[in-house]
Structure formats: C-alpha cells, structure tokens
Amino acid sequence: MKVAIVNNGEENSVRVAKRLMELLLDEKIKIDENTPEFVISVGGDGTLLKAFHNYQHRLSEVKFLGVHTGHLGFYTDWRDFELEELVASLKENRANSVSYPILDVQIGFRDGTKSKHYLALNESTIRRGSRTLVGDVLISDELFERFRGDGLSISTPTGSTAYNKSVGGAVIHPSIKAIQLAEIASLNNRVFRTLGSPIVIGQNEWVKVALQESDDYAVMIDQLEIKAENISSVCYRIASEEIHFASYRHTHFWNRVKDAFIGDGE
C-alpha cells in the first residue's frame, strides 16, 4: 500500500501530518508522493481541493480521505484526534470507495491558441473584471438565452452546497450526474431577459458559454484563476474522470448538509 499526504500550512495540520506519517511507517505503509493508492488530505475542504488538483492525472488510480483539523467540512471524513483508527480501516477496508461526479472546463481562445482543458471538483465561475458580462449560453449546441450580468457559476453535485448556493443554487446530491448553471445577479428588465432560475443539466448534455470580444474575463476553476485577453467561450460537461474517496467513513451527504447549514435545532 502506498500513500501521499497532503496538508495545510498550519500549526495543527503539520502536528497531524506528521503524527500520521508516523503512524503509516509503523504499520509498514509506504508514503509515496509520486504514484500513491491513497491521498490523505490534512486541513480543510481547501486542503481537500489541493490535493485533487495535484493528483487529477491519477483520478482512476487513487481514493482520496480528508482529516479536518478545524470545521467539518464537506470532504473531510476524520477528526484529527482518530488517526490510529483512521490507519487500522486503511489497511482493513482499502477496497471500499465512493465515487463523485466532476467538472470538465475548455476554454477557447479568438487567436487560434489550442483550447485548454481542465477539471473542477467544486465549481467554475466566469466574470468580467468590473463590467457586465455578456455571453450567449448554448445548451447541447442550441442558444439558450444571452446573458448579462455579473457573471455565471456552473457546478458539481458535490460543489453546489459552496458558492452555487450562495447565489440561490439548488443542492443536489453527488449519486446524480449533473452539472448546475447558476446565473450571477442577471439583468432582467423588458429589454434584457434571462431565464432567472438555475439550470440542471444532464450528464449527456452540455453548456457553452460564448462570450463577447473583451480582453477582461476571468475563469476560476476551484481554486484556480485563468486570466487572458482573448479568451472567447468556456464549455463545460461531466468529466468521464470520477473522484474516488474511501467510503468506510464517508458520512451521508445529507447528513453533511445539515451539519453545515442546519444544525442540531431545538
């Protein structure tokens, strides 16, 4: 078995990490940065995100476990005081995974440059530095609706409860493979019209967003900004990658929900 260890800068997180790698060497468990089995996330959900950029190339070779050491989050399965019991499942149940639904991201570009392409966990937002962002929104290749506003936010199952639902998104649970188009304060008046309601799209369908010429858009990919001045659409799908995460403690989506945005109540 080999694993890679991804942490944050904190105080916390480096004690944890370390503790961890110690426990991993005492049962013979290799730690392998390069061509790991399993990436043991050491922070946050920011944390968790790092380490899925850093291993995207080996989607379909490794399982992913977080371990918050602050707030829970939602990729973050361990406390920080359960490392022995989080080792002893790894060697016990290294079989069992859980797997999630992605983003695929291309960008296209007005001078002939070779799209890029890159992969979401989360989300992808486009905006247009200060000004208003104008876009023809395409469904499957068929126009939608123009849209002008501050910006678009497109989202994974997994990436609706973050900044999708903050811009009144729906949640959608990651068993469904779907990407979500949410609409960043739009302007809707008798001239200009939106739909005004977020989009589910399915995974055999696609968005393409194809912008106006303008040297100011900005494309975040999690945690990622893409600036260029000739930037001319931006198409996004379910990716045929997966995310795999070790599923012997992989608390229920909902219950998630609810810890973060509900609580225990009265």
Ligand code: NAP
Contents of the next structure:
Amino acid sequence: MKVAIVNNGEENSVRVAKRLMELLLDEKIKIDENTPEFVISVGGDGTLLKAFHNYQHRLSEVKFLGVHTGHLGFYTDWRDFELEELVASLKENRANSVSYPILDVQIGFRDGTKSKHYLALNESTIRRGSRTLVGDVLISDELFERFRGDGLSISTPTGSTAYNKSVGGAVIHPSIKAIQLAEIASLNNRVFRTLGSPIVIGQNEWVKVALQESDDYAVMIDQLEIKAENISSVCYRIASEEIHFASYRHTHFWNRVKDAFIGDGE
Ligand code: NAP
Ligand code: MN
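Can I have the other form now, the form predicted in complex with the named molecule, not the form predicted alone?
Then the entire complex follows, led off by the chain already shown.
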C-alpha cells in the first residue's frame, strides 16, 4: 500500500502530518508522493482541494481521505487525535469507497488558441474585472438567457455548500449526479432579464457561457485563477472522471450540513 500526505503548511497540520507519517511507517505502509493509492490531506476542506488538484491526473487510481485540524469539514472525516484509528483502518484495508461527481471545464479562446481543459472539485466561477459581465448562457447548445451581472458560479454537489451557498444556491446531496449554475448579482429590470434562480442540470447536458468580447475575464477553478485576455467561452459539464473517497465510517451528509451551518441550537 502506498500513501501520500498533503498538508496546508500550518504549524499544527505540519505536526499532525509528521505524526501520521511516523505511524504509517511503523506499520510498514509506504509513503509515495508520485504514485499513491491513498492520498491523505491534513488541514481543512481547502487542503483537500489542493490534494485533489495535485493528483487530478490519477483520480481513477487514488482514494482520498481527509484529516481536519480545525472544525469538521465537508471533505474531512477524521480528527487529528484519531490518527491511530485511521492508520489501523488503512492497514486492514476495509475501505468502502464513495465516488462523487466533479466538474469538467473547457475554456475557449478568441484568437484560435487551443481550448484549455480543467477539473474542479468545488466550483468554477466566471467574473469580469470591474464592469458588468455580459454573456449568453446556452444549455446543451440552445440559447437560454443573456446574463448581465457580476458573474456566474457552476458547482458540484460537494461544492454546493461552499461558494455556491453564499450566492444563494441550493445544497445538493453528493449522491446526485448534477451540476448547479448560480447567478452572482444579476442585473434584472425591465430591459435585462435572467431566470434569477439557480438551476441544476443533469448528466447529458452542458452549460456554455459565450462571453462578450473583453480582455478582463477571470475564471476560477476552485482555488486556481485563470486570467487570459482572449477568453471567448467557458463550457461546463459533469466530468467523466469522479473523485473517490475511502470511507471507513459514514458521516450523514445532512448532519455535516447542520453541524457546519446551524449548530445544535443551544
Ligand atoms: P478559503 O477562503 O480558506 O475557504 C473559504 C471557506 O470555504 C473555508 O471555511 C473552507 O473550509 C470552506 N470550504 C471549502 N470547500 C468547502 C465545501 N465544499 N463546503 C463547505 N465549505 C467549504 O479558501 P480554501 O480553503 O482554499 O477553499 C476554496 C473554496 O472556498 C472555493 O472553492 C470556494 O468554494 C470557497 N470560497 C467561498 C467564498 C464565499 O463563500 N464567499 C469566497 C471564497 C472562496 P476550510 O476552512 O475547512 O478550508
Ligand atoms: Mn481554507
């Protein structure tokens, strides 16, 4: 068994990652950063996003696990004081794996530059410098609306509790294979009209945002910002790849949502 550990560089996470490595080596589990079968992130949800991008070229070979050093996260099941139990579970290798949909992003360019392809675990947003973003939203090649506003967010089910939620998107159970388009401050008045509510599309559909010519668009792919002067369109669909998590315990999704956003009400 080969394991890689990714931490977020914070003092506590570095310490926990080091302890975890010692425990793994004690059990003769190999640390292999290049071709791991398990990738353990130590930190927060943001750290798991980073781990995902480090290993996005090996998604079919890798199972992810998250240790959280702060509060309970959406991608993290283990607490930093449960490392022994985590290592014992790994060693027995009785992991069930759960798989969740991820987002396929294709950025097209105006000047004939070859389109670029990315994967997102949480979401991708399109924004424009300081002026109103104008873009035609097409669903499976049919024009749906002309959007004017600050931008658009397209998220996965596991990303629905992140940025998407802040812009009024719905929280979607990750067992649902879908992606969600949410508006960021759309202009709506007698002249300009958009649907005004988030939409959720399914497996055989795609969303394309055809952008008005401008040189100041910024496309975010999770934490990565793509800035290019000649972006003409961004196309989104559910990726053919999925992310696999090793799950040794079941944390009820709605309990996570409650824990993160509502608390116990006392
Ligand atoms: P960050 O600015 O440190 O993260 C913002 C917060 O989002 C952190 O509390 C992070 O949790 C949390 N988060 C990340 N993924 C989540 C998920 N799937 N469900 C619920 N909460 C989640 O940046 P980061 O840690 O590198 O994470 C990047 C993500 O932050 C982006 O993909 C975006 O979704 C989100 N974000 C949200 C806003 C907003 O809501 N206005 C603004 C910027 C970024 P941890 O503390 O556990 O890392
Ligand atoms: Mn973070």
